[in-house]
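Just the one chain here, the form predicted on its own, laid out as structure tokens.
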Amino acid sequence: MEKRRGVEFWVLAVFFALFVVFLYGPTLSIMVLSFQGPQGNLVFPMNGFSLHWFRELFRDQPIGDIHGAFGRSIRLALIVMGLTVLVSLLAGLAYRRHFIGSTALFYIAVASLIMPSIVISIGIGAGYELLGWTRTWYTSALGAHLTWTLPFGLLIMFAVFNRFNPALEEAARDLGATGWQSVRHVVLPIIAPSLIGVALFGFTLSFDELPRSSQVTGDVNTMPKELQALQTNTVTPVIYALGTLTTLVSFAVIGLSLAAVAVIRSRRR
């Protein structure tokens, strides 16, 4: 006889219900209104339904320069995930055994965690004011974020290193392998998802960031600060085909980055 379901599993599914709403609501919403005829407001009911406000998008706006600040924010994050994976990796390397000073280094790097993004923003962009250098997205925001995405990567490679089997690397080096040998040949293809997985957080924490990007980017802006000076200057639904296009493409980052792991994981198996 199949057991009824109580009261309380009921009143959680409602509110996880509200709660999936309340996430993924606004940006369907947006994706939805940003479909709307040349005569659409920013609000419902929709009016039409076309691909004019894409089709506006792409072209010369009178105001911002959309195209520059979604070229900047895709170079930066790339940038960013590759320097991420790249650190992360060799931290995560030499975290596998101890020395001297490694637990006030491991807290030093993960301290941007817990301070106000806006905070390291000025910090960063005052710092460079004061030594007279030049604010620009590839150098000034380019650490911004890096403060932002390193640590996510570094606690990532440590959980991962943490239940890596050493006896892989030690079967390797009974067979003849050098250390360099040993890691490109079992290290490397082990964690190679988990290094995909750092890769998309490098990427898309980088490409959405706003609080960090606020005092660094100089006298031009990425993506999100785009979005934000449209929305003061801007009444009309080009912003939402502007959001719409920017969750694209961080779906798909992260349609690639899992068809990635399944690949790995097939070619495993």
Second form
Amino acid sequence: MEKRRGVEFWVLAVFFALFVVFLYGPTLSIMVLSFQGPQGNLVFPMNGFSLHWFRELFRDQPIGDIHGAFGRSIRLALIVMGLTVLVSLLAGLAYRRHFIGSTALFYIAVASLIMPSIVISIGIGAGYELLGWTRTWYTSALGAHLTWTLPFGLLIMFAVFNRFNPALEEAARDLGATGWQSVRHVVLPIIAPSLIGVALFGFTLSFDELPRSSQVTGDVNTMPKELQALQTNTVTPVIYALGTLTTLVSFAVIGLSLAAVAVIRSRRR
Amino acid sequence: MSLSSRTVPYFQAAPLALIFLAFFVTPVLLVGAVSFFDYQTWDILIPDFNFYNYEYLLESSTTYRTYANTAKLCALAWVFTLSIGFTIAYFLAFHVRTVPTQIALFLVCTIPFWTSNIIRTISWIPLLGREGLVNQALVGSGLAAEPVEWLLYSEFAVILGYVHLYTLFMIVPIFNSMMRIDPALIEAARDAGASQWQVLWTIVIPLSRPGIAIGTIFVIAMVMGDYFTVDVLGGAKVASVGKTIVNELGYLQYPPAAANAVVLTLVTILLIVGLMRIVNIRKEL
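Structure of the form predicted in complex with the partner chain (previous: the form predicted on its own):
And the full complex, kicking off with our chain again.
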């Protein structure tokens, strides 16, 4: 646009900066509060500065099962991540050709994305109840999470293959590559950064998922359910320590994904 | 194409189709069936076909009040997420000049999406509460004589929470639409003497419509299905359909919850189908 920054730019830049503060401020404030002193309260001011509430977190809690929930959520997120990448990739490959039912399947995926989550949770819960099956985090909750992560995975694959140049694959075929070889040596390396993106969505959306999990984890909790329970029962900053820990896990996963994408991109140059 | 290569897509799409069939299509149909079931305290699902749950739901004036209130939350969340999301996307698309800066600022806006909504919601409490940071600042600076009560456990707090969580769902698709606008189009308008506002009104907004529609679908779906934000930030004062359903589930009243869920789904679908007519999602990615 124009060479000099006009008034409009500065007004919008300030608006953007305020939005970023609004976006990150609350999370940062609970991160600070999680370092409250042992006598510290749920609100500011800081009453000393300590790791007391983190130590408290690793001690056995009078209520709930933080360690168990944390371990379950990490394992579940890893399984969901793997399945989301695999199933979305296969479906993405399928959608490059015509197949009967493709439009219906696409609309089902979109419907799964926008359906109020609690409806899916009630349905899966009621199904297991009627069949007399036990609900566990690695069966019913896994399924519930996949209904949330797979639509994102599929949409990302659409975006990827919409921009994919089919000539590259045709060239491989012309040089004698089999279907599998052209996927393995041509398609996969090209779309690798996007697959990392799908993995990021799979892990984080599962790790933080609450509404679809609500009726389907059985007797035990995932981390978000544990947090919800603590939120209503706890009056100490231990919940902030847990929030800080969970957020750090998310940041670590995001950082790893972005770094992996950057490494792949730089190798290509 | 040989017969075997024609069957390949079916094998490739099968896992996705089977997962959706088992964990989405069947459960949703089941919710429909359960909404006609009977229930007792010791037996929470008794197969039956009666309209009792719907009669109870549709005869209660509380139901209509709750739906009206949910619609109000939805409308307010939409107005704020749209206006803020559009402004942010506009800044990123038309005022940030270099691509690396654009990517960096875009990431700054999207990273919170990959962190926990629960924690992001809870983290408003120490700021908005009676003893919270905002009230400390207001009272300390003399702007308010005593702590402001409506900051937390109010509709204000719920809307603030929605804007905080869901504005991203407006920014991403609107930014995507804006990046597809041919710069030559805007230049031509400028050369022909259009003002900044005219460019915005006659080019940018109409061409951003698909992004606005997708963002709107997301925000409506999220707000209609929410119960956590309403519960944590609205306290006992704010009613929503999602919260009512979760309360019923808490009492193990599955069939009434299912009936309520069916009505909620139909209302959400009606709203969204209307919007889908405006835009073909698949082409916009």
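Note that this is a predicted model, so its numbers are computed, not measured. Between two forms, the rigid core is defined as the largest C-alpha subset superposing within 1.5 Å. Residue numbers count along the first chain shown, from 1.
In the core-superposed comparison between these two forms, residue 248 has its Cα shifted by less than 2 Å.
In a rigid-core overlay of the protein, residue 14 has its C-alpha displaced by at least 2 Å between these two forms.
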